[in-house]
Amino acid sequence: MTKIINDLKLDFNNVLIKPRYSDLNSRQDVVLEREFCFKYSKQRLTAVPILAANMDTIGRFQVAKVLAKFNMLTVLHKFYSVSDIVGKSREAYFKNCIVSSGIRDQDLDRLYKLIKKLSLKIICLDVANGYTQRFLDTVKKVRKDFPKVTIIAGNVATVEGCRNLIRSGADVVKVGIGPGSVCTTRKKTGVGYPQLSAILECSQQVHKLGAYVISDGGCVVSGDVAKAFCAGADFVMLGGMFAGHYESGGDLVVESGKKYKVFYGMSSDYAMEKYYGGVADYKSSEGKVVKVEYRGRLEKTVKDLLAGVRSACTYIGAKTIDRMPQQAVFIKVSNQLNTVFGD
C-alpha cells in the first residue's frame, strides 16, 4: 500500500537564515577555504567547496580556468576525450578539475585510462538515478580497482541512497533529484525531494558515516548557496548560476538586440541528440533548453557569489564554512523577498 509522508519538506525559498550575534567585524574575516580528508582514499583537499556542474556548457576548461583563481573546483563534463583532458592536464588550473564519468563500458574504459595516465586523485561517477544496483556495483568495482582515488557518486536524495553509496565505496555523495533549473525529472516522472530537506536529512547520516555531501541543484542566488552550507552540505554544485557567461558553453544568439546563450539539461532532447544520436525509444527527455541573457565575464559573478556567502557568515558569526551548520537556525517563511521592483 502506498505510504504518505506528512512531514512538510522544504526548498531554499521556504526558509530564511535567522541572524544572530557575531564577533566578526568584516567579511574579510571569513575563511572560505576548507580542508577535507576523505573516508576511503585518505586523500586531503583544501579548496573553496563550490563546484561547477559537469554539464557540457558549465563543466568546461574555460570555466575551470576562472574558478581555479579562487581555488574553486570544476567537475568536467563526460564528453571530453582522453586526448582533450591529457592535453589540458599540464595547465596550472587542472589541479582544480575533477574528471566525471558515466557507467557504460565505454565510459569506464575512458575513465580507467585517465586515472592511469594522469594519476587522478578525485573522480565523479555520475548518473541521473543513483539508486540502481548496477550503479552501486560500479562504485564498488572502481573502489576496489583504485583504493586511493577519492570517489564522488550520485545522484540520490535520501538517507537510504546516501548510505548505500557510502557503503559501496563513495567518499562523497551527490544529493539532488530534480531541483536543477533545466531539469524536468519532477515534471516527467513525479519523482524528487525538496532540496533543503534532502540536504538537512542526508548530511546528518553521511557525516556519521565519515563521508561528505554535495548539494547538487536548486541554487538560484548566493543566498541559496549559503542556505545549502547551513543545512549541512560540504560542497555546493552550481549549473544555472554559471550559465550565460563568456566562458560558458552554448550558442550565442541575438534577439531584438539582446544577447543570449543557450543552456540545456544533459537529459534534454538537444543533449541526447548531440551525444547519443537522439532519445532512445524507451526513454523520455528529462531536461529543457533555455536562453540565458548574456552575463559577461564569469569572474564578476564568482566574486559576487563569494561575497554573498561571506556576508551570510558574518550575519551568523561563522568564521568558516564548516561552522555554518552549527551557527545557523532556519525560519520557515511564507515569503522571503520584496518583489515590487522584480526579483
Contents of the next structure:
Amino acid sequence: MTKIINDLKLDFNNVLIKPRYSDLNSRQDVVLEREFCFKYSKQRLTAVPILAANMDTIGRFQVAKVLAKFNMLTVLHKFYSVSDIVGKSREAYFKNCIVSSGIRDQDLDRLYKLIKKLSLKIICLDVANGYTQRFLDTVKKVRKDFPKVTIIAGNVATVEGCRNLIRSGADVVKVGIGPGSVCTTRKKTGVGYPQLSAILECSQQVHKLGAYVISDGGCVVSGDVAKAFCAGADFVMLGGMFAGHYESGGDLVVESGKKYKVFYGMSSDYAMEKYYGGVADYKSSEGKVVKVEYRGRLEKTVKDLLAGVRSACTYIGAKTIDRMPQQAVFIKVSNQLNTVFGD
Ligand code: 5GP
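Cool, the form predicted alone is there; where's the form predicted together with ligand 5GP?
And the full complex, kicking off with our chain again.
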C-alpha cells in the first residue's frame, strides 16, 4: 500500500531563525573559516565552507580565482579536459578547486588520470540520483583505489541515502534532490524532498557516522545560506546565487538595453545538446534555461553573501559557523518577507 508521511517538511522560505542573546559585538568577531577532518581520508582542510556548484557556468576557473581570495571552494565542472585542468594546476587558486566526475567509464578514466597526475586531495562524484547500486559500487571502488583521497558523493536527500553513501566510502555527502534554481526534476518526476528538512534530518545521521553534509541547491539569498548552516549543513553549494556575473559562463545577451547572462541546468535540453549532442530518447530534460540580469563582478556578491552569514551569526550568538546549529531555533512562518516594494 502506498504510504504517506504526514509531517509537513520545510524549505528555507518556510522558516526564520529566532534571534537570541549574543555576546558578539561586531560581525568582525565571527570566524567564517572552519577546520574539517575527513572520516576516511583523514585529511584536514581549513576553508570558508561555501562551494561553487559544478555547473559549467559556475564551476569555472574564473569563478575559482575570485572565491579563493575568500578561501571558499569551487567544484570544477566535469567538462574540463585533463589538459585544461593540468594547465591550471600551478595557479595559486587551484588549491581551492575540487575536481568533479560522473561515473561512466570515460569519466572515471579522466578522474583517475587527474588524481594520479595532480595528487588530488578532494574529489566529487556527482550524479543526479546518488542512491543507486551502480553509484554505491563506484564510490566503493574509488574509495578502495584511493584510500587517502577525500570523496564527496551525491546527490541524495534521505537519511538512508546518506548512510549508504558513507558506508560505501564517502567522507562528505551532497544532499539535494530537486531544490535547484534551474532544476525541473520535481516538475518532471514528482520526486524531491524539501531542502531544509532534508538537511535537518540527514545532518544528524551523517554527523553520527563521522561524515559531513553539503546542502546543494535552493539557496536564493544569504539568509538561506545561514539557514542551511543552522540546519546542520557543514558546507553549502551555490549555483544560481553565483550566476549572471562577469566571471560566470553563459552568453551575454542585451535586450531593450538591459544586459543578461544565460544560465541553465546541467540536465537541460541546452546543456545536453551542448555536451551530449541532444537528450537521449529514454531521458527527460530536467533543467531549464533562464536569463539572469547581469550583476557585474562576483567579488561584490561574495562580500555581500559573507556579510549576511556573519550578521546571522551575530544575531544568534554563534562565533563560528559550526556553532550555528547549537545556537539556532527555527520558527515556522507563513510569511517571511515584506514584499510591498518587491523582494
Ligand atoms: P542552485 O544553487 O542554483 O539553487 O542549485 C544548484 C544545484 O542545482 C547544483 O549544484 C545541482 O545539484 C543542481 N542542478 C544543476 N543543474 C540541474 C539540472 O539541470 N537539473 C537538476 N535536477 N538539478 C540541477
